[in-house]
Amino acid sequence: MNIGQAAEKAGISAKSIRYYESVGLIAQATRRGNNYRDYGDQEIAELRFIHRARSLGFSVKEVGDLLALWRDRKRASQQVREVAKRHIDDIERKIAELQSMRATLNTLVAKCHGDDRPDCPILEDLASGKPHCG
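For the sequence I just pasted, show me its structure by itself in the form predicted on its own.
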């Protein structure tokens, strides 16, 4: 099937497929006589795998690692688990960072009068360049 059909079956865009090929997540598709890419069931399965992993926030590098493990039928599930656990740790760190940002912004918004006066604690804080603890 061509790239458009493969994209539709995998639930992603043709542009994403080209990107995944360019970064080596999937092999370059074979070409037909008309120079169109040709994808089969295995490539669709890999594209769906990539799409699902990316939807869970795995980086392209992590997806590559997971794909390699998926393709290796002799792998130990412990290896897969470790990749997922590291990803959970990254998510937890990002959540903490986002909560801190929210707290800081809530504090700054509470300090802002939000009226016709030009003084603005939000802009003053941004101009200071100093981190603010929420």
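Positions refer to the first chain, counted from 1. Just so we're on the same page, rigid core means the largest C-alpha set that superposes within 1.5 Å between forms. Quick caveat: nothing in here was measured; it's all calculated off a predicted structure. Compared with the form predicted together with another copy of the chain:
Taking the rigid core as fixed, one finds a CA shift for residue 107 of 2 Å or more between these two forms.
In this overlay on the rigid core, residue 123 has a C-alpha that sits 2 Å or more away from its partner position between these two forms.
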Given for the second form:
There are 2 protein chains.
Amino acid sequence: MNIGQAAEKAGISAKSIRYYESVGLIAQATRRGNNYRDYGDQEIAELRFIHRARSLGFSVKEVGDLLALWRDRKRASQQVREVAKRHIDDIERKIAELQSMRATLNTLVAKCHGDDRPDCPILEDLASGKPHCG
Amino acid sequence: MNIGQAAEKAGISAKSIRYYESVGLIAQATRRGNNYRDYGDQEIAELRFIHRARSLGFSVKEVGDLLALWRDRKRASQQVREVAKRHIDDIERKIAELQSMRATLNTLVAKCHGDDRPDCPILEDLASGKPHCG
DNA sequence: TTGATCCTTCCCGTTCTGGGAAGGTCAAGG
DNA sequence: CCTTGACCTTCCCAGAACGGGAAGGATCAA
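Can you give me the structure for the form predicted together with another copy of the chain, which would complement the form predicted on its own we have just seen?
All chains and molecules follow, beginning with the one already shown.
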């Protein structure tokens, strides 16, 4: 199967597949006589795995770890769980940061009358140079 | 005032100040005889503004827009408010996406017993190739 | 044959810095 | 006066994860 078909089946772009190959996330694809990459069911399954893991926010590096665990029939599920839990922690930190920004911004937007006059509490706040989080 | 002092006062690195200058976010700093950049109160105020805006998640481009409005004594506060509201929308989209990821991951982690046995619902889910959001 | 649609490699651009090299400056101390 | 250390300058590389697009080869349908 050509890379284009594989990409469509896996839900990622051909560019990304080549990228994943180049950084060693997946093995070098076998080539056919015309030098085209060739993908079979196993490769498609890996690409789908990657697609799903990426869509859950795992970095390419983390996906590599998960793939290694997936390939290892003797892994301990604890290891997988740890990777996932660390990722959840990352996500929660990001959420908290974004929520904090949102709260501040909502407050500022609420204070700004938003008409054609120039005075603006939002700009005043920014100009005050308050540190946001430290 | 040297760039190092300015950086400390504004809460950003000297590297970043040079970068902001290079991309036109701030004007080229005046130079002293030794070719060192020189910063005064006005420049410090701008740098602080930038620091604060960046810490609220505005992109460098958006900070440029906000700086332009700040410098324009005849701006309409409505414009500032629009920039801020668009940014809040961005943030909310990101929060929603992260929350969705977190929910899925929490479900999976809860299903995984996390011991030394190899069977793992997390890997099974990833391998199933479910699309996450479309 | 021709055109359209694949595929290949290659390099550049994105965003926002951080790291570090090579070299100029300056202030203090021996 | 000389050295040492802490500044400053420019410049280039790195990262994360691709997308765009060029130049050229392969395949396929009419």
